[in-house]
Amino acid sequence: MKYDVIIIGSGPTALWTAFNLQKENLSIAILEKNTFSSGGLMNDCKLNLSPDICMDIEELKITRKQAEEYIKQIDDKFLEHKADKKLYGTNTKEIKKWKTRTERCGATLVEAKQRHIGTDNSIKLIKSFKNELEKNNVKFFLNTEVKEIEKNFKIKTTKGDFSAKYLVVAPGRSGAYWLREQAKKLKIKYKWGPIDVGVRIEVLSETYDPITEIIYDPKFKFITKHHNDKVRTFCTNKGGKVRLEPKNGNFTLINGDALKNHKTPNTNFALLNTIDLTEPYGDTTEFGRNIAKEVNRLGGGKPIIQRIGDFLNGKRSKLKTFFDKNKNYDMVTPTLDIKNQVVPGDITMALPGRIVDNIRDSLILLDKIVPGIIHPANLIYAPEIKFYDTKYKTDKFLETNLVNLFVGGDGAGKSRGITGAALNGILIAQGIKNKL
């Protein structure tokens, strides 16, 4: 089957190209190997609506005033698909009081506006986004897992072959690895970035209140005592459950979501150590790769879950003592079956130690700033692992060296969420554009 415009993946890089080229008069179509987008979009989807999160402007090479435009556009946009209108962040007076707090206990709190949708609206959204392109012509093949990508745009699937003048590729942060062998196959230029490796931390939502009343998903960025390394907060789900990201080769990840209309009484967020690597040995991906393998082997085969006194305390937690009233373990239940989908253990052993001493050092500091999170009877996961962390050469519209290849998004080192993902597609759709 041809096609002037091919796109790879259906997350919201992939529907901000559409959206911004369906009127263009080409043949458009997205393939995607789920029953739909099973990123970030579908998964709590949560806007932060700020140049500071989610992209690298001078990566992007756009000015921050461009920024802010094209985020205005991707608001707007959700908006008309029935987004919450209520946004977070706009408490100016109280954001000020909690960055002072954050400066005082030697952390940063980056300030931002933003839209919470929640897995159970996010579904009615895309779907009619999807609703709305499928109209102008653009065709989606779900379930349709691309193999392989051959020079001439020859792309090979599960459902067939199919080939483009143009092709777009941004299968998110699931399937990084996959692009990179592409990649290298294809000759297309890249280099290894930072990755993200850590945690998820779950709470009673009373103890993260304070600050998720403000800011729906606070940012918090601390420098480690130990090793001055980078550690940050990420996809703060209030209200929310840790969940189980789809099995990864040989390996499970960890990941956390919220409905907007049933919550638990549990919040939950990512904490994560940004590793950068250099010589003699670089590839990021493989490191995060071999971490997560090695969690999910310690947990016989599926992720771990802790007692934050525990982990705290180097010992390892234990199924039969999981829930012991006189270390008030049963004050937080978890979201996810410790029987069935994870394992209590040890995290410490687990995770390399430079790791856990920024993990160790990054709770201990939240905990002067919002009073609770190292409260004993709280929970850690792991693996928790960002892999956004090849980076592409790219011109200004995101196009390779491979002429009429484009990549974005999570799983091409793009962005690093949703706004940034969609503010993708916009400078790819603008690319293929000027080549018409």
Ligand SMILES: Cc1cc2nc3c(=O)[nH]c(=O)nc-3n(C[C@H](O)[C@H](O)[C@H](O)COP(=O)(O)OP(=O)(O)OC[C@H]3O[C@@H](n4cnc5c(N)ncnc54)[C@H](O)[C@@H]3O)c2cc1C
Given for the second form:
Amino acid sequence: MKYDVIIIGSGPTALWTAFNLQKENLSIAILEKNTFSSGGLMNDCKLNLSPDICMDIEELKITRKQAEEYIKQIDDKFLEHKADKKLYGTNTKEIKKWKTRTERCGATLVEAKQRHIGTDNSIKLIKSFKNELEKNNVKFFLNTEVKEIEKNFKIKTTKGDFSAKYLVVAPGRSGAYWLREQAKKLKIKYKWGPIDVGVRIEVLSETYDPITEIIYDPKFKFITKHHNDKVRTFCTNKGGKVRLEPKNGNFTLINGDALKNHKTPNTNFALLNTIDLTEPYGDTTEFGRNIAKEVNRLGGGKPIIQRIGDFLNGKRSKLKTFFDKNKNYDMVTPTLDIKNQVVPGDITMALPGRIVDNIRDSLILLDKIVPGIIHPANLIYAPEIKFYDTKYKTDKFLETNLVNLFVGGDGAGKSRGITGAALNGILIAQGIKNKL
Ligand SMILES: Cc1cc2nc3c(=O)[nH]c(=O)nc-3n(C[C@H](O)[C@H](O)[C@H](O)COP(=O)(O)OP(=O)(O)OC[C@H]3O[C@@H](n4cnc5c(N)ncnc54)[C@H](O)[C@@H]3O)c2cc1C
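Structure of the form predicted in complex with the ligand, given the form predicted on its own:
In what comes next, the whole complex appears, and the chain from above leads the way.
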């Protein structure tokens, strides 16, 4: 099947590429390996409406002002499709107090306006996005996994061969490794960038409410005491659940989300350590994959859960004592099933020592800003790793050295969240329009 534009993946990068090309009289196809559309847009769907989050404007070669304009366009599209109008992060007086308090403790709080759609509502929104595109003749091929991209833009999929004039590859984090293999073969230029490796913390919502009631998804940044490394909080889900990402090869990663209409008593967020490797080994993707495999190996094939009390004391958590009343361990109930989905164990044994030090330092610092975070009953899950480390060499419209092949989104190291990925789509569409 022949199309003017083929987009691999159906996440926000793909949708915004298509939104911005749908009126151009081009035949457009979106190929998605899952049986449902729109990639990571399905999960939680917090929109961070700031150039300081989810994107790197230097990497994207755009100014802050341009980024703000694009973010406004993206937000408007969500609102046009009936996203919740409630905007978080507008109480400037309270935010200022929190920023001062954070700075006094030796950390930084990044401020942003945010919107929360929720996993329950994002499904409706995705349907509405898809309807608009289909009305404008954009074709969705679900359950269609791209296996190989050939140099002449012949694309081999599980549903037969396609070919395209312009190819947009946006396979997200789950497809990042596959993209790298294709890039090697096609001699597309890329380099390794930093990777985020860490854990997910789960606490009673009342512990984190003082901050989440002011900023829905607070981004605290720490420079750690022992190693001067960067750690940050990320992806906070008030009243949400810790989630298992779909198995990626031979490991499972931890993540989290929240529904808009049904809340749990818990809040979870990621604590991520940014790791940059240089000489003699720079392959951050393989480094991250090996950590993920090691944690899963120690968990008998599953991610590990640990009580923060055990984590800080360097002791493993055990199924038998996981709810020990003497230690108040019955105060926080995990939202993942400790018999089937995760395994009580020892994260300090599974993650590299430097990362463990950094997580410990950051937790202690965060507890000064939001007291109660290191209550022994609180929970810590691993591995949480963000594979957006392979960065492709592109021009400002995200076209690679292989002419007419564009890459975008998390899988290409060009975004770290929904608004960033959507912004990539706008740039790619502009790049294609410039060639028409
Ligand atoms: C549980 C969870 C919660 C999250 N919550 C938030 C949040 O609240 N806010 C936020 O900003 N970000 C959040 N994120 C991150 C966000 O989802 C991503 O940053 C964003 O979706 C990246 O967009 P993308 O277009 O790069 O790729 P994705 O959205 O990942 O889409 C890529 C798509 O490509 C498909 N694909 C991969 N390989 C192939 C192939 N070979 N052939 C065909 N299709 C392929 C995948 O199945 C996928 O559907 C969350 C992620 C997860 C997992």
